[in-house]
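In structure tokens, the next block holds one chain alone, the form predicted alone.
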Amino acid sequence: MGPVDIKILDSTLREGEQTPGVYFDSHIKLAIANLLDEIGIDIIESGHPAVTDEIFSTVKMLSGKGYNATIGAHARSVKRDIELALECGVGFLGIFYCVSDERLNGVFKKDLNSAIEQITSSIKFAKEQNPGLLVRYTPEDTVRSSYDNVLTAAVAAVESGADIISIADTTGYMVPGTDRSMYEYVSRLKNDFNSRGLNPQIAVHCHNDRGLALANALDAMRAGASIIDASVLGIGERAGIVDLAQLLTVLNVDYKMERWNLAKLPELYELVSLHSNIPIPVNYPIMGGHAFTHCAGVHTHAAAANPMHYESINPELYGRERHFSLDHMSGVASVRYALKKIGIDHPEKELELDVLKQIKSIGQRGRIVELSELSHIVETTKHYKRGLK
């Protein structure tokens, strides 16, 4: 099955603070609301309004910015929980509730039938409050529950008028090409749904634990799921969840689907790594330091005559630009074109190789020689080679 029409919900400020350490001031998450509705995400999940007054207000403030983004809440199956949401006036709401046997018997101590219950009455309860109402279902840790209990739950969820359901994959678990495929799982489970005439929306909920959590979003899309989890920088419980960039550039660049706004990537990811003080890893894609910067001699030289022998990729899809590294592993191609980045075009070539020297005993201290100091590097060659004279 081909990709569907996807919306992707971004969880930063719901899923990200349950990132240890990690809180946005209200003002923070006005600011980095404001930029996701700029990209063009379909719906905001800005926070479970039960935990504190200040998280309460500030789902309520979001949801009365007239966004393009639909602004969600997150609430336990239990009407206060509902009830406060509904007050904060959002569009979207996020019921959870698990239903493994063994969270069943041994934390909730209920049966599948008392869960069920629990689930449906505040489905309905929720949609005769707001029949506009989105509302989604979420049986956690859904992928290493009962298939059975999943599918009795989450039937009885959409027939209580659940929009949505998202297949939670809570820690990680889902692996593709194996037996546990969120591939098999998503179409397995739409299968079910459409021979008892029910089409609910599909979402998927991908934890990194093992690195896999973009590559299983995208087999469940490949599958029919319509609604991607994400969140900047991927935070969230332990591992966190699917890094928003990464989902949005595949979406764009190999799916084209190009709707979103790119080049508003790096101010969000800056003003999340400053607030979350989490630092972006120089090698992270797309957002980190290093993703369009060329280093190898071989690389910079065939990457500055066409920059598609070492990118797949166009920095300029994010207001970014390509670099080319100096340092030990530089060669004359680098040199040749940061001089020019600095006005020089037609250098000679032994000032040339005289700077490439520099550069390399640079380098071979562990530092990057940056453009700023470039200049003086020249300016210091030129002068010794007078003096020899």
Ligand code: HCA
The other form holds:
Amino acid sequence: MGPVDIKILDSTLREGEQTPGVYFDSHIKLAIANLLDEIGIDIIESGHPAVTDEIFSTVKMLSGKGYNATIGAHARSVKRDIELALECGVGFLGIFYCVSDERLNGVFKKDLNSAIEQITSSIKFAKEQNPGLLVRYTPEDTVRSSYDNVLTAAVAAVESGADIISIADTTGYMVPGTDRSMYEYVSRLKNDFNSRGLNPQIAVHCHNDRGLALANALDAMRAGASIIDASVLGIGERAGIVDLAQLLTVLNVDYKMERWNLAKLPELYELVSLHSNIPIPVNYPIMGGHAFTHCAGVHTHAAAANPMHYESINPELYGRERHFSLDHMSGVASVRYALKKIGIDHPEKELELDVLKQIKSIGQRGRIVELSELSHIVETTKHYKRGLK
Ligand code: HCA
Ligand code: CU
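Output the structure of the form predicted in complex with the ligand; the preceding block shows the form predicted alone.
So here's everything in the complex, that chain up top.
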């Protein structure tokens, strides 16, 4: 089955705040949500209102903004959490509760039936208060829990009014192409729902402990999951979850789903990076400083003729530019490209070579030559040539 109408749930403000040391002030949450809405994110999971008064009032503020995005809240399967979320006026409520025997027996001292009773009465309560509310039920650590428990709880949740069942790979355990594949899991669950005449939307929440979050999310999508969770920079518990920019890129470039505005991503990433104190690694896909920078002479030579020789994604999608790194790996093509950028269009061959020599020698000392240095290098090179030592 091919992907249908995919919705993106961004959880930077909820899962992202479960990153050690990360907290976004209310006005920063507002700025982040504004950008997420401009990008066209479908659901913004904005926090867990029961955690603090400030989170409660921020979720409430965002719910009242009139965004195109649906504002969501997270809640444990307890009445008080749900009441607080409803008071905020959210359009989406995510209720989670584990169903694994080990957790139920060891932590909650409950059996499956009483857990299901708690889950279904929470869902019914939420739906009674607001019939238009989108309700998602997530069996926490879905994929490592007994499948029978998950199915029984999820069927009961849907019969009680849940619109969405989320499959959480809470520990980043799944591996595509093995007997722990999201494709198989989603296919099986969808089949089991269908055979009962039920058809909830399936969401996936993939953690990145093995670096496979995006691959697993795409695997789930291939089997018919229609809501995918992500966060800016993939931030979240431990190694985090699916990275938003990477997910949107694959959907746009490879699945031709072009309704999201990718050009806003750099501003969003800078904002989140700044306020989470998490620097963006230079080699990070899409948003890293070097994501569109070519280095080796062979590459720059070919890329100068046609960038697609060494790029499979166009930086202009994000309002970004490609760069040619000026260092020990540079060749004449990089120098010519860079000189053109600073307005020197048809340099003499000799100048090119002299400048290249200088760039290579700086590069060998472990430093990249910035474009802003180039005109000074040109001037000093000419100066030496004229013998004006
Ligand atoms: C957690 C919960 C969760 C929940 C996802 C959801 C997870 O912090 O452990 O409610 O859909 O990864 O299972 O983020
Ligand atoms: Cu999570």
